[in-house]
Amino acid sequence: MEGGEVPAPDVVVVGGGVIGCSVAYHLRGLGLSTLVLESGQMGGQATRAAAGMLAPLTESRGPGPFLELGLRSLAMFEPLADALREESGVDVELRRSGLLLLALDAAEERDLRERLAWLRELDAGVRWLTPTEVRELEPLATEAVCGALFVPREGHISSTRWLDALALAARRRGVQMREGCPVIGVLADGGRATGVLTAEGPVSCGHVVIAAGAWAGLLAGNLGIRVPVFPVRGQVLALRGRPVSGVILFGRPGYVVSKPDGSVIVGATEDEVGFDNRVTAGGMLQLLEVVPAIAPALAGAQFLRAWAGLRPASADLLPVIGPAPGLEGVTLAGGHYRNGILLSPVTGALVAKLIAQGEMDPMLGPLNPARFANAPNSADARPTSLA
């Protein structure tokens, strides 16, 4: 090549969050040269604001595409965490701690007992615990608990370590990454993407992956592609005090997760405020009410810090993964809402196979962006429920 010109990558991934880094890691593993372009810092939005929950059964209201995808991804964590430790040297602090889904009144108890039937079909280890059994397992749980579902397969991970491990391992595989490089649009010729336009100029490539988190809908909209994805702010705080046993406490007001560093994460709020990712007094008030509701013994814990991030929610609250309708050479990978960490392994693997091998996994059918072909774009679309 003349003048030391850098060859165009096979794939440009737009977005350096956990989804973009997982896609890049898996693409390089299948032999494709890959460049990740991130407008700010790697994982600066939803990823670093996440508590790292791995709870597909708890997050689901019943069998369906999300639960199927979540369980498949959950099964990938141990082998992928081991591989990332070998490649990056980073311990991602994966903990299969189990989760207690608390019933705080009679109505919640009835609801959880109804859920137990289908949960047991998927995981024989899920069981109902009496109030006494709950407090034997986790003495810090509120005495007002009416009972709980114990979900032993679920757990948590360090979201920042997970991102760092994916990014470092991807770099060591040969993935190029640029921070502070916003993508303005996608370049196309004859109905096929030929590259991206950045604030620093054009970048040619063979394929573009849009993994831009809460901004995915806006970027896709610039291409005339309807993808109703919008930001939902989530605020989280950390305490240091008497640690919980390690079991996640999850109830209607929020959740409490004990981390290996001795901190206790309390989350999380949800509000639609556009692209405002500031921590608010109202958000902190809501989070501080979680403690007396589910773990009152933590009321005297030291306040460490609070932070917020923007979660990318789609109009139907399912991820948006697959070929962009109407423009060849573009794949969308977004809309993961509050489960980006959980779904990052399976999303990276499925998107990489789709691009490198042309393999459209049947699991991607319900997640295909084409389902929104006649939907309003991100600014106008809202889900019927954030529950």
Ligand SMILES: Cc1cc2nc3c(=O)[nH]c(=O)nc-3n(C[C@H](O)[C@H](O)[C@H](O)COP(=O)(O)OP(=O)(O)OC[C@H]3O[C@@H](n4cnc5c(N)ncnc54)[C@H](O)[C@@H]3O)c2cc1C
Second form
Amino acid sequence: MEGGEVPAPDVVVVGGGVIGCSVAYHLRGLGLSTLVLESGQMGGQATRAAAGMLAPLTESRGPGPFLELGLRSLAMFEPLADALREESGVDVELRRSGLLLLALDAAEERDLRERLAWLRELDAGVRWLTPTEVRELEPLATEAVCGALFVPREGHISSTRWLDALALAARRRGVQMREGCPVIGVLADGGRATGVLTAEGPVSCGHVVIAAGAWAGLLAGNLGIRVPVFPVRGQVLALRGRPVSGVILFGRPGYVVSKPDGSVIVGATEDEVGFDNRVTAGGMLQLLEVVPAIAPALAGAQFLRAWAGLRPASADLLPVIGPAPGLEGVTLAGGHYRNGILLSPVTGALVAKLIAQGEMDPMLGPLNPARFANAPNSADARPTSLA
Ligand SMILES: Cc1cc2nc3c(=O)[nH]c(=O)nc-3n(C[C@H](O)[C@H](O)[C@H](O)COP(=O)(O)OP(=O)(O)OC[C@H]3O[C@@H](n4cnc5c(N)ncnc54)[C@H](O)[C@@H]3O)c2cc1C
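Right, the form predicted alone is done; let's see the coordinates for the form predicted together with the named molecule.
All chains and molecules follow, beginning with the one already shown.
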């Protein structure tokens, strides 16, 4: 591979999921030649499994780095979706449908009303709806609902189309992409990365980005870098729905997302089973219980299919973005856990700025991989708690 006609790229991105593709797209936009090496197919792991919700307020338990990053990324979707449509011709089916965070009993109602206190301060239009208002907005919602928080700015996207748009637009900008090409290690000289080693041979480059999803901890571990990132399996299923308002229904048992193609995604399990990404009977049982709990009217809907993916979770459940400690010329972009689709625009933009312009955005401070310097390495540690 080395020594051919093609000059060494400025940057090699390891992993062609939504994070790797967004990083590559933005790097090329800042003028760096970029090669993405993907061991399987572009987006073939967690990315294409995702329900595509864009829900930073729903996914936050309070103000903090995740919420800041998520809101910044959410605001990037419209302009980026427009640019990607221009560059790739792909409509990513972005919908600001709003989301109903359902209270199914008195304790959940108390909890959600407490959340409303800090959510109100964000001026995001979040408000409490009575059971009647909930069912007026979304007739599919269970009659047993005690009320709900309505989060108007949240929505969803087709994660498959989003990946296709990013990858195609990146290619059209000149990014090289190679599928079926696992990276085995990083080549270094004098404490600085000089390239990567693949199954097909070495590839020289000026900088390496590790965007290997649930496998990032293993790859970084091979370099002696402590990055506790683990797989957390998520199983989902799709039903053939009936026309509804399109608002997302989200509750303790799970969620229901109506897609523009008429399918309804029901998710998701949280299974700590290592790198096993099979769909299981127990997983399906859990998901089928979401239907009567949240949207019983869907009980007669046709079953379409089920699938699973491995979310990359870090030990503190925050993304891990920034320079790899102890090895110059390597940047980590991972640990996006339940929100990698949501966080892909901001991650791509900030990582590209960091590499191309040496500019460390203050938002990256709490996400710096160095915070794990003394943590146990990958397989020995587990996330502190799963959200
Ligand atoms: C069921 C489910 C539902 C979800 N729903 C949502 C949602 O609604 N909203 C949201 O924002 N997020 C959601 N997520 C989370 C989201 O899918 C992930 O956070 C995101 O896809 C992570 O992207 P990634 O690029 O880091 O990882 P991946 O998509 O897994 O990509 C990593 C890539 O790296 C490749 N790779 C690994 N090792 C190597 C190597 N050594 N060499 C070369 N390539 C390598 C892999 O093959 C893979 O393609 C969901 C996830 C699941 C599983």
